[in-house]
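A single chain, nothing else alongside it, follows as C-alpha cells in the form predicted alone.
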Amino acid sequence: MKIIHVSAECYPIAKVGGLADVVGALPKYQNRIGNYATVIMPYYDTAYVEKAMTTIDFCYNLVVDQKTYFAEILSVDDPSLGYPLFLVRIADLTDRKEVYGYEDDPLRFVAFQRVALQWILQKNDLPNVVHCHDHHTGLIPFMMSHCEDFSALKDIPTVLSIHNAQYQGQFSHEMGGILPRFRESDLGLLDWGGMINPLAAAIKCAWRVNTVSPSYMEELMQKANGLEWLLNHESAKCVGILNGIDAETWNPATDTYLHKNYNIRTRQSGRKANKTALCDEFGLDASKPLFGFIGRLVWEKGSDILPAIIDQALQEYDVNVIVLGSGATEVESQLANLAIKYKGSYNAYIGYQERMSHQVYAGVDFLLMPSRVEPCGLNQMYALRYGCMPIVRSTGGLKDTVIDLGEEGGFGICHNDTSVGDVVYSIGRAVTHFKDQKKFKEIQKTMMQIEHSWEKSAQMYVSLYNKLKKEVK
C-alpha cells in the first residue's frame, strides 16, 4: 500500500500542536507493518530544516493570479524518521520561520497543496491513497476530483483526518483566483457559510473522513463550529480512529530528556529523582503533591480559567503546581503574577521546551487537562506512559482513554465540566489519593502498563485504505 500523508506540521520538522506528533509517528508505524508511507509538508525555516541534508526532487513554476512563484520539492535524507520526507519550498511563501499566523496563510497553504499535487502528478508510481490532515490540506480532495489540472488523480482515494474542527481555514470567494481552474457548477463544493471553507470542502469531497477519536466524532455531530449539519449529512463516510503515541520517543526507560530513566520496575526511584530535579528547577517542594499543566494557553484547553484554578487550589490545599505553555497574552500575564504571589508553591515557564515537557511528565504526580475541546489528546497518553495520573474533563479522546478511579479498573480522575469548581474539586480528590502512597504507586504501575502505541491505530488506517482501494473503479 503506497500512502502519501499531506500535512502542515510534522514532528520533529515543525511542531505547533498534536498534529505534528501524529504525522511524525503514523507513517513510521504504517511502514513497519509493510506499507510505503511518505510525508510531504511545507518547507519552514526551522532548526531541523537548517541542519537537514536535502536534494532537489522536483521543481515547478506555480502561477497564481498571474504571478509566478518558483517552487522546489526537497527530499530529506534522514533514515531516523522512519519514512521518506519531502518539503515544499515556495519562494516568498513557505520559507518562513513560523508555521501559521501570516495574513497570506490562505495563499501559502493553497500554493503548497497545488505544488504537492503537481509533484504527485509527475510520479511514475502513483499512490494508492492520499491522506490529508486538517484544513491546511483540505482543498486537495476537491482539486483531485474537480480540477482539470489534476484529472489524472481523480480515481485515487482521499482520506481527511480532522484533528481540530474549530479551525477551518475560511477565506473570501474574492480570493478564489488562487485555486486552479474548476467548473463554476462545482463552486458549491467549496462554499460553506458564504466563504470558501477548506475543511467543509474536504468533508464533502474526501472519500472518507475520520476524527482522531470515536467520541470526538460523536461530539462533532452535535457541535462542530457550524459544520454539524454537513457532518451528519456525510455521516456514512465518517469514522473515529483513536490516535496512538510514539512509544519509542515517549519511553521513560530511554528518554534522553529525563534526569533519570526508569521503567515499571524502577518507577518509584526514577520518578522521585525526576520530581526532585523538576522541583529544584522550578523552586518547589518535592515532598508535596505536584500538579502540572502542559499546553497552549487557549480557550479550547480551558486555560482561561487556569489562573483561577491555581489560585483557589493553592489556597485550599498544600500542593505545588507547574505550568508549561504559551498563548493568550492575558493568561500568560496572570500566570506570571501568580508565580510572585505563590513563590515556592507555584511556578511557570511561559513558552515551550521539548526537554521540559518530557521532564514534567516524568516528575509531576498529576497532569491537569481541563479541556473544553480535546479531539484526541496526546498529553494524557504521554502522562500514563510515564506514570503520571491525568485529571481530565470527560470529552473527546479524554473520555475514550481515561477511566475515573471511582469506576472499575479506574486509574485517572475525571470531571464533567470545564469550571473552576470542578477542577479544584478534582485536585482535592487527587490529594486524598496521594496520601495513600502504597495504593497510589500501584495505580502508577497500572498506568504505565496501558498500551497506547501506534501499532493498532496504524493497522486501522491501513484497513480503511484497503476498503477504499476496493472501491476504485
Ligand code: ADP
Given for the second form:
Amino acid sequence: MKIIHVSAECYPIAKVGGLADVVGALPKYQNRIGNYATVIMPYYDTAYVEKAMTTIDFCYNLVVDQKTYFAEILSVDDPSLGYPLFLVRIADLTDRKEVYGYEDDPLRFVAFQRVALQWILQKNDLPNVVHCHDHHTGLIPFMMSHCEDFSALKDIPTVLSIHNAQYQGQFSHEMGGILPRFRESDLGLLDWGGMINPLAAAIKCAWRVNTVSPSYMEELMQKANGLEWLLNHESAKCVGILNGIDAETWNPATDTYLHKNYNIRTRQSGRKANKTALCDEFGLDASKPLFGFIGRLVWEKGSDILPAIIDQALQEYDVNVIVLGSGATEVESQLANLAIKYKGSYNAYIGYQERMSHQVYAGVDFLLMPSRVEPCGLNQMYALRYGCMPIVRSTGGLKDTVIDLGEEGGFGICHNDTSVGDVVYSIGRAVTHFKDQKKFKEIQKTMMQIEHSWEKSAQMYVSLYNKLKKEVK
Ligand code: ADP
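Next block, the form predicted together with the ligand, ref. the form predicted alone:
Now the full complex is given, and it begins with the chain already shown.
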C-alpha cells in the first residue's frame, strides 16, 4: 500500500502540538507492517530543516492570482525518521520561523496543498491513498475530486484525520482566487456558513473521515464548532481511531533528555532521580507530591482556570506544582505572577521546550489535564508510559484512555467538569493515594505496562485504506 501523508506539522521537523507527534510516528509504524508511507509537509525555517541533508526532487512555478511563486520540493535524507520525507519550499510563503499565525496563512496552506498535488501528479507511481491531516490540508480532497488540474488524481481515495475541529481554517469567498479552477456549481462543497471552510470541505469530499479517538467522534456529532450537522450528515463515512504513541521516542529507558533512564523494574530510583533534578531546577521540594501541567495555554485545555486551581490547591494541600506551557498572554502572566507568591511550592516555564516536557513526565507524580476539549490527548499516554498518574477530565480521548482508580483496573483520577472545584477535589484524592506509597508504586507499574504504541492503530488505518482500495472503480 502506497500512502502519502500530507500535513502542516511533523515531529521532529516542526511541532506545535500533538498533530506533529502523530504524523511523525504513524508512517513509520505503517512502513514496519509492509507499506510504503511517505510524508510531505511545508518547508519552515526550523532548527531541524536548517541542518537537514536535502536534494531537489521537483520544481514548480505556482501561479496564484496572477502572481508566480517559485516552489521546490526537497527530499530529506534521514533514515532515522522511518519514512521518506519531502519538504515543500515556496519562496516567501512557507520558509518562515513559525508554523502558523501569519495573516496570509490561507494563502500559505493553499499554495502548499497545490504544490503537493502537482508533485503527486508528476509521479510515475501514484499513491493508493492520500491521507490529509486537519484543515491545513483539507482542500486536497476537493481539489483531487473537483479541480480540472488534478483530474488524473480523482480516483485516488482520500482520508481526512480530524485532530482538532476547533480550528477550521475559514477564509472569505473573496479570496477564492487562490484556489485552482473549479466549476462554479461545485462552490457549495467549499462553503460552510458563508465562508470557504477547508475542514468542512474535507468532511464533504474525503472518502473517509476519522477523529483521533472514538469518544471525540461521538462528541463532535453533538458539538463541533458549527460542523455537527455536517458530521451527522456524513456519519456513514466517519470513524474514530485512537492515536498511539511513538514508543521509541517516548521510552524512559532510552530517552536522552532524562537525567536518569529507568524501566518498570528500576522506576522507583529512576523517577526519584528525575524528580529531584526537576525540583532542583525549579526550586521545589522533592519530598512533596508533585503535580504538573504541560500544554498550550488555551481555553480547550482549561488553562484559564489553571491559576485558580494552583492557588486553591496550594492553600489546601502541602503539594508542589510545576507548569510548562505557552499561549494566552493573560494566562501566561497570571501563571508567572503566581510563581512569586508561591516561591518554593510552585514554578512555571512559560514557553515551549521539548526537552523539559520529557523531564516533567519523568519527574512529576501527577499530570493535570483539565481539558474542556481533548480530541485524543497524547500527554496522558506519555505520562502513563513514564509512570506518572494522569488526572483528567473525562472527555474525548481522555475518556478512552484513563480509568479512574475507583473502578476495577483503575490507574488514574477522572473528574467530570473543567472546574476549579473538580480539579482541586481530584488533587485531594491524589494526595490521599500518594500517602500509601506501596500501593502507589504498584499502580505506577500498572500504568507503565499499558500498551499505547502505534502498532494497533497503524494497522487500523491500513485496514481502512484497504477497504477504500476496493471501492476504486
Ligand atoms: P494538542 O495537540 O492539542 O496540543 P496533545 O496532547 O495531542 O495536544 O499533544 C501535545 C504535545 O505537545 C505533547 O507532545 C506535549 O508534550 C507537547 N507540548 C505541549 N506544550 C508544550 C510545551 N510548552 N513544551 C514542550 N512540549 C509541549
